[in-house]
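Only one chain comes next, encoded as structure tokens, the form predicted on its own.
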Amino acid sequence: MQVKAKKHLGQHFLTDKNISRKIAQQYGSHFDCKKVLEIGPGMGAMTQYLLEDESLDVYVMEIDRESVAYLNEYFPKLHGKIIDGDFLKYNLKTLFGDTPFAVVGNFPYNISSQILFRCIEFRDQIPEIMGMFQKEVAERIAEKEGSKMYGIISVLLQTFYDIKYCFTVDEHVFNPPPKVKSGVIRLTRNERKKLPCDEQLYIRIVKACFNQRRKMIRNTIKPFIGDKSFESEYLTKRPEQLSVEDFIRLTLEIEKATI
């Protein structure tokens, strides 16, 4: 039995076992997390190597019914742990309760950013995220301030996770081959438990600044300040020049000015 890759699901199946093994080996059990949820396992290219580590409690979530049937047939170790569902909509509390779990996968490129933003919602329960993305997306996630690639997803993920770019994967190891290279990254939860500023305001400010990234900060924060007097060292800077800590301080300054 073979599963046909479906374009509307963004499926590109890994065919190189060495690459599949290498990706699986990047999982590091951060905070000793042994419960792992793989998203979009397809025919189990990476799953088989995760299952080799008997210390891991592996679950998989797959939206493609054909892939679900394949996994049920060829991976008896996963019986009872194959979830036929959409990670973006699934009630994860019914699956794991309050137990920590890691998220791994060769993520569908068309929804990879959405998957990561959902992980941020569960960040206190997800100590590690590891997997493969479109190379440009992986690089953007890991990029630091000062780069044109640094953006909203960089800041919001780096607020709560330390990020390591692991390695690049070429197009020819997939069936069908994608039109772009891929990148494997590992995100591990940092020690930041709670932001010292209003989190929703922080997110809004980060998004507003990068949505007008060519403008100086003084112009993009006007809707947050109104007519109030406001001074900050960041006013003449552009968003890609600000670190996570800078955005936190800017949010605190705006909060104080608008009380």
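The structure presented is a predicted model; accordingly, all values stated were derived computationally and were not measured. Shifts are known only where both forms have a C-alpha. Positions refer to the first chain, counted from 1. We call the rigid core whatever largest set of C-alpha positions still superposes within 1.5 Å between the two forms. Compared with the form predicted in complex with S-adenosyl-L-homocysteine:
- For residues common to both forms, superposing the rigid core between the two forms reveals a single consecutive run of 3 or more with all Cα shifts of 2 angstroms or more, at 28 to 32.
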Second form
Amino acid sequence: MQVKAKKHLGQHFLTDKNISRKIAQQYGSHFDCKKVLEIGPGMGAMTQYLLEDESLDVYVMEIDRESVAYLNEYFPKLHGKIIDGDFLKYNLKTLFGDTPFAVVGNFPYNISSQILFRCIEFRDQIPEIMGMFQKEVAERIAEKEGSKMYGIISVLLQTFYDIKYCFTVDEHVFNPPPKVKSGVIRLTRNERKKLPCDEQLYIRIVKACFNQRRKMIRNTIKPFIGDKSFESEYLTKRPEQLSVEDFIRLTLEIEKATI
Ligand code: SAH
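Next up, the form predicted in complex with S-adenosyl-L-homocysteine, please; the one we just looked at was the form predicted on its own.
After this comes the whole thing, all chains and molecules, with the earlier chain placed first.
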């Protein structure tokens, strides 16, 4: 039995055992969280190596019924831990209660950013994430201020996680091969669990600034300020020059000016 790759589910199955093992081992050697949720296991290319590490308590969540049937048949060790569900919609509280868990996966590339934003929502419970993305997305997420690739997803993820780009993976180790290379990154939750400013406002400001990334902050924040007077060291800067801390400070300044 084999699962037929479905494009709309972003299915590109890893066929290179060395790569699958490398990711699973990197996970085991770098992370402390022993409860692990793999998103999109497909036919279990990575899962089999996660299961080799006896210290891990592995759960998998898969949206594709055919893959779920495959896993049930070939991975008896996983019985009771194969969740037939959509990670973007699943209420993770019903799965793990308040217990922390790590997220790993060779993610479906069409929804990889949404998966990460969902992880941010549940960040209280997710101390660690390791996963494979399109290389460009992986690089963008890990990029620091000052770079052309630094953007909304970099800032929002780096607000809550420290990020390390681990390694690049070639197209030909997948079936079917994706059009682009892939990159593996590791995210470790930082100390900034709760922001000192209004989180929703912060997100709106970050998005507004990068949606007009060529403009100076002075122009993009106008709708947030209205007719109030506002002075800030950031006014003549462009968004890619601002670090996470700078965006937090800018949000605090705007909050203060508009009370
Ligand atoms: N980990 C496997 C498969 C990767 S392809 C391997 O490396 O070979 C991505 C997998 O994510 C597919 O199996 C796809 O069915 C699954 N998937 C896609 N959308 C999903 C979602 N919303 N929730 C859970 N799994 C999803």
